[in-house]
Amino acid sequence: MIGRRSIALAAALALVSCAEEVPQVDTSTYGAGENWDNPGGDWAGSHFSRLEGLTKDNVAELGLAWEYDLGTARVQEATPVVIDGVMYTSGNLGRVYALNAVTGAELWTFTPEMDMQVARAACCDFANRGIAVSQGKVMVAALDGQLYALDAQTGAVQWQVDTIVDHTRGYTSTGAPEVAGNLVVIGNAGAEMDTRGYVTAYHVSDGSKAWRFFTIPHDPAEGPQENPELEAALDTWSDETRWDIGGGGTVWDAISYDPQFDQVIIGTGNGGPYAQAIRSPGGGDNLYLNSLVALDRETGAMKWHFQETPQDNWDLTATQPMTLAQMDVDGTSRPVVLHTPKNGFFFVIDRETGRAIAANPIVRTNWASSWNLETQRPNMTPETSDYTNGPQIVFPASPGARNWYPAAYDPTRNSYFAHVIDMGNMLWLPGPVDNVERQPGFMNAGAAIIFSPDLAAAAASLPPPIRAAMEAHPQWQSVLDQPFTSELRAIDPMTGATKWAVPGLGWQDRQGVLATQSGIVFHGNVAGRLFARDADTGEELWHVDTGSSILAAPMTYAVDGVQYVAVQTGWGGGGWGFVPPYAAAYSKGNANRLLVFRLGGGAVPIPADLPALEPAPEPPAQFTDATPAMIAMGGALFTENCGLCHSNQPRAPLPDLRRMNAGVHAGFNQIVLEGLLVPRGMPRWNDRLNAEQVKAIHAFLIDSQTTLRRRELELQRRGLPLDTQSLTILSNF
């Protein structure tokens, strides 16, 4: 007879024998070699390459090796992965492409199936920031939150899992999954909506869930928190917290596996709503919003946390890409995280303890004056940043000093290369804080925003009390003197000092970066130029005009001794509806391409210019019962519900609804209320808008189209182009 102890021992041995092997990561070398095996390039996410086939002396000989048409015309933010001569990358919505890395020949593609009603929950376009590869699988998170594992050789679905905990709320997925040993970790977007943030780890082998970590507590009236760390965090939220709205804290990017300590470090998002007076009346730090949180890879238990923006009031997320490194600190080599979040500070954080070693501002920051390393807290300045009782001009702006576009770290030069935006915004509350209702699955940001480059022009149209508060603000002169700067910089991590800088094109220019050991920095811009610069001086060594807007970070790899540089092109992301006139997407359209270069390559085909704009079509007759009040109501409803996507600007990525043809006007109700165009990404609105409200919106658009057509016909009569500048000149016509 076998005793219970023997049975237990046999069961334990069986579990051990069936346990998944945890792959080990070699951290002895820094930077990517011939392969670029994840979007960040190496185990550290450094966007740094050890390859030296391209040098300062020969980089000017780069030419096009091949190009690939991605088949779409929306945002491209992913950095490709190359493993053993095969390139894998993702496109918008979570499309995946596998290509021959030498020729560009298509091996397979994958397009996820989804209900495009999800588009209504996407605050910032259909972005996807990359794939993960492990155990012969290519993993991607689609916009609707489905995580797919695809066979790396064929693209066939190996497993699929729904990562979203509550489909009544505005969750989406836009970040790249992160492989952590035998697990793959993914978060979700939606803090502007009505969500509660979390990350989930799944087994790479079969997609089964290993653990889930929520980034903020739930309503304590619903029972105990999921783990002790959330019980502790509950003390940092007020008793009147609006748990029904969600709270925010989503992990929409910034997930890094640290193999040295077998931990997953996540960056958490903003509070929802933005204003703490709505979200957590009475204050509190609101853990773990806007924090770096280190989780044990095997269990998901928290090891440490570091909150970069306590009491978040300004959408200053900590979800920007992290770089792991080893740095000299007071004569001792320490493992660190280099992090430049939205809030304007450059943090060097000890990966073992979670304590900040350095924290220096790299832009204007008036939400906090400085950082206290002794208390590990910012010296906050509510007198110049709390907009609860009236408008405030806050630096940096909600797009952030840094955002999703990756930086690169070169340890041989101790230089951190990053695109930095120094800009503010005016924030105010459009209504009382105690009268806010949750908008299910929709925007719940709760604050009005105007960015500093637009403030002077917007002043005349603002309500007098808001305009007066703006012009009396102590930061107003700073806005007038310098509305913004947009620069690519080489930065010393420990001091935050700029070693060199080159100007960008505008605040809507976003530039991902690649650095190489041979001393070259690669980056693109939205005008469609790809640059190579001297890493020591910033001097331009080479550039090529591509005719396609570039946001994503370039990468480099080698096959059979030949080094290549690749970059994806396509305008979009946050503010995507307002394509700037200096962008290639404005003049040449937004056909998405993947461009790959090598020494001795050829010329890049440049897309043709878009045809000149024609005057808006003549709209149908206005509704007989349309009154000025009805049109005004329609304008307000349009701004609240439609304006996030339909900017109604020239060359906008989505249709300018002031240019609707007769067929669209005739089917307006079917499109808006019945979902006629849902498969094409236009959501239905019958759960938020009734027929009377949709009629008011339609009346507003007919009125707007009538005005636009009159102005454009006058421009045409005068021989002027139909562009933003000319329309502004005739704005009173």
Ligand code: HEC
Given for the second form:
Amino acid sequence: MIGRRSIALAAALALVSCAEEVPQVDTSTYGAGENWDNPGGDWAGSHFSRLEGLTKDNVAELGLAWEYDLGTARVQEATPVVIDGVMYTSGNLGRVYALNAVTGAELWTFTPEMDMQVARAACCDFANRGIAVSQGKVMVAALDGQLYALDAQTGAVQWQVDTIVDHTRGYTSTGAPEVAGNLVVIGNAGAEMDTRGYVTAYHVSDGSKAWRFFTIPHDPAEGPQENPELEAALDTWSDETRWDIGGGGTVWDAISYDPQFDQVIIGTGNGGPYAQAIRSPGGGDNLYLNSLVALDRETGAMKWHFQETPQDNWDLTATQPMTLAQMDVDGTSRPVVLHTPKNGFFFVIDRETGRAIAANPIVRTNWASSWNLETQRPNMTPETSDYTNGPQIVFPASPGARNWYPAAYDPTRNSYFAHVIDMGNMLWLPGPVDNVERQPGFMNAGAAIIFSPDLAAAAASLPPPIRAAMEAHPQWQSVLDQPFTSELRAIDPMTGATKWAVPGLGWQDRQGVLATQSGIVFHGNVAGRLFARDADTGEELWHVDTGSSILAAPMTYAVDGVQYVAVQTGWGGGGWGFVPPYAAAYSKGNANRLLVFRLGGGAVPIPADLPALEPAPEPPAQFTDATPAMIAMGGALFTENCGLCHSNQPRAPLPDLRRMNAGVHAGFNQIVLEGLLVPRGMPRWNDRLNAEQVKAIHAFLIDSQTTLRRRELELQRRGLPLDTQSLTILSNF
Ligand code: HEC
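Starting from the form predicted alone above, please write out the structure of the form predicted together with the ligand.
All chains and molecules follow, beginning with the one already shown.
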């Protein structure tokens, strides 16, 4: 009896879910109109607007319409959404703001509550790249991986799901959820920690799970894989694979719903650990790392995959934003996805077949020399890039030729506008590859990496054998001749050729882009300038100084016939502890603002300069039992555990621990071991460090503070500035 009833109930439920309406997407127009309905602007994620209220002739009359204080001082990477006069956007950690798009009046805000211990798993600051809106709900993924659906009218939580499969591992969420018909799809970050990537689709209506797709297999010893695609992928992982560490492949940014094929295209992340000699000793392509994977919207089954970086050794993720388009290929119009991942190539991939139509390098690449369209594989060059047997200089560097900052595609000009960084870094194995211990919930990159705009100078300070290997490397001359370029380009997708380029301020100056049909390209820079350029030539049409660093992409919308341009300000993201001296965040602090412009608007208020640096305060006396060995051990522990957040550089967003005052020194153990400041994002360490190790770190910091204070008092005596900065980032996890 009961059995029968539950069968009937199941059938009824099945009917209900079958009957669930799947909203259809109108793909007859390309580019956003008055509304900008998702962070990418339109169904194609084009960051392109059809609005023509702003023209090359009048854009110089732009002024501030309104501004809104986002109330924080960390990273801002989201592109706002505007629907019928209401702006919705996310700030760091997954805060959400709903504002009147004409006046900036606050309608509601949402701050996710979370155990801030999760900060320890966030490699790249508290970034959040945006919200999704559907069925009267605003959806956001908070840093701790909770997916929230908020009532678009009130901000009240309608449903909430925990998207993380294992909280003992270093998962976080930073990307924008993507609406796919009746579903919303979200992934996560943490491939350098100890995670295994996946995306999950939930019903927008009630948050119930529709399907989940893992991007890489699990340990075959633990039973069958979740789906047949993963059984097939197993062959591309070696028998010695360190499944226990995780494997990576996290989908931390781009997820694109392709309504024309009713498929969800995901970009998967790097391998974890980075070093393949640790991750999958003996090699293999390691599917589906660094790939675009198309999944059926309804079932989550794989339709095709295209691996952009096989055998990843270099953190060359494929999670960067995707642009859907229709393009002329040999006389026929093909549905394509345009993709510029970290690995330095510009891919034009057929959305129906998953095959690359074009794949041209846009920067120096020395992990692969070119792409073979016949075999659909790169021509790989391990001799110049495999660091298993010694240090290598690798192009592109792991921050990528491109990264999360969105590109814009203008189909009328066939131009892809994007910020591009051409730069290499040095990589080597920091120790033996056997028996590497998993660091639970923490960094497991397994590679030593040096990022620097001046690799030659960085090499000079390295141990002689590493320096010698660098100087003997075939790319050494290239490094000396052209250390880096960082520029905004207009690119022809099929050839990868640059139509025009304008230089950025430095290798840390990078930003998202907006393009309009009327021929304007908008972008900011970290010095706090917002530019309008001629889309045909790159020539500057207008700029305004805002005094606040801009990384995020501007967007545009119209209400009652008036066109607006909006952008969020805030420095941060990968490498956030190293604020370049040319950044507004360096001289004026890291104000998180939402700035909105219109023709005839007013002046932008500019934040005041920060006060000059003071010499480091007097540290307490060194521990009486401190030895040089203890201080050295403390230094190594500091680099390994603390350096990710505490860069100890001038004007860094987080405290310089060489400038601690007496009170902080007195509370050091409470802060570090007992978690006194966890709610403020300073993790607790008693699971990783014992009292003796923390004392060694403290001894190292007292020693550093003593040296720094002596030096700064001397500089002050001579009337010299105090803020000298290291330009080299060593990450050795
Ligand atoms: C995930 C990022 C992160 C890591 C890793 C981290 N910290 Fe922090 N730490 C913070 C934040 C955020 C603050 C500032 C909290 C606040 O606003 O009061 C902070 C503050 C501190 C302070 C107080 C400084 C002051 O002047 O107020 C101390 C001491 C400190 N951290 C020690 C450490 C040590 C030692 C380690 C390594 C074992 C470490 N931290 C690793 C994020 C981090």
